[in-house]
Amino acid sequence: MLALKVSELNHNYEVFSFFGNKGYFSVLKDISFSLEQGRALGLMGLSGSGKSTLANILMGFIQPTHAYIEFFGQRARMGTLTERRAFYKQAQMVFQDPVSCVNPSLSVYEVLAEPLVHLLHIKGAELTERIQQACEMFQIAKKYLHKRAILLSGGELGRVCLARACAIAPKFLILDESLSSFDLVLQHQIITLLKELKKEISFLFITHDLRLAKAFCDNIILLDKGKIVERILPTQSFTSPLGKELAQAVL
């Protein structure tokens, strides 16, 4: 079964000249791909290639100019609050900058509790148990639970954001450069854990690091100026000039 199917996705931004003339700038052009359930798809490209815009469209944060998108065989419906909550029970996203993704006034416990309370309506002892399970999974020390999340290091807060997304047991998870704040040892540990989670979760893994993409993903696509220019398996090498440039960057 396909976890995600994207067909003919195009997206333009409106641009205005100094004299008020309106035009359009194409960000994504004729994007089509699919992701099988229980698999991880790597999405690579230089900054400005459209990776994060694509992720935001898939999550419903941006309305595309044109697209046909299916999640698990059905078109996602985001028209009402009830429909959006139903969608976000199944799909989550972890962003690159963990600091900007948490309320600075909340403790780690409260950050982890947010999706469990608001999406799954979990309370009391069950809520505490689910939070403890998420902490154990991502090796978050219990002493941090009542500490303000914003006071944690980048790597620690990155783990909190991953734990928050996984706590509700989504079926689809977008990781947008989410491992970039981790050192090499922690990256390896998280990749090992994420491989185990592929039994339950399908991933879109956005990264600049070909080494991480090959270690985790089942397929990799390369974006350049809003277009898919290459698709490879993790055992293969890029042949395009951009792909070779990205491969050289990790040597």
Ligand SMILES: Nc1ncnc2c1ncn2[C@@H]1O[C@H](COP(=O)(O)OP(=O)(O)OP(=O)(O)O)[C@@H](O)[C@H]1O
Contents of the next structure:
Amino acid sequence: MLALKVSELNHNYEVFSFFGNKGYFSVLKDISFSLEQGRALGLMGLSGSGKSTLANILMGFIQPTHAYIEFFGQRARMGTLTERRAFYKQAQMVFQDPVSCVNPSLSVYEVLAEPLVHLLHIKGAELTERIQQACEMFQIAKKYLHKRAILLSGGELGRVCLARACAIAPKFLILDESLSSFDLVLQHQIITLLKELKKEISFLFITHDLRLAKAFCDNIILLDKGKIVERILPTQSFTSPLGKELAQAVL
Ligand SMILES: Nc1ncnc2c1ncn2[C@@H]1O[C@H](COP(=O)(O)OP(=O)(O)OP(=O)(O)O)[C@@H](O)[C@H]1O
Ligand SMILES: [Mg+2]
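Please give the corresponding structure for the form predicted in complex with this ligand, as opposed to the form predicted alone shown earlier.
First the chain shown before, then all remaining chains and molecules of the complex.
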């Protein structure tokens, strides 16, 4: 079964000139791809190629100019709050910049509790247990639970955001550069864990790191200025000019 099917997705951003004239910037052009359940699809491309825009469209945060999107065989419905709640129980995203998506007044415990309480209505002993499980999974020490989340290091906060998204057991998860703040040892450990989670979760894995994409993903697509220019298996090498450049740019 397909976890995700995207057909003919196009998106234009509205832009305004210095004199206030409205124009359009075509950020995604004719994007079509699918993701099998239990698999991970890598999404690569230079900065500004449209990766986060695509992720935000899939999550319903941006209304695309034109697209046909299906999750698990059905068109995603996000018209009402009830529909959005139902959707976010199944689909989650870990954002590119963890600091900006964490409420600065909340402790780590409260950050982890947020979706469990608001989406799944879990409380009491079960809530504490789910939070403890998520912490164990993502190596978040107990002593951090009552610390304010934004005081954590980039790698620690990154793990909290991953744990928050996984704690509600979604069926589909977008990771937007979510491992880039981790040291190499932690990247290796988290990739091993995410591979285990593929039994339950289908992933869209956005990364600039070809090494990580090849280690984790079952397919990789390459975006260039909003267009898919290449699709490879992790065992294959890129052959397009941009893909070759990316592969050679490893220091
Ligand atoms: N709200 C907006 N209005 C106009 N243009 C935008 C808007 N948001 C993003 N853009 C532009 O769209 C393009 C794609 O941005 P996007 O954030 O999707 O790129 P990206 O591939 O995620 O880049 P990075 O690897 O740096 O995260 C960029 O040129 C960006 O400046
Ligand atoms: Mg981005």
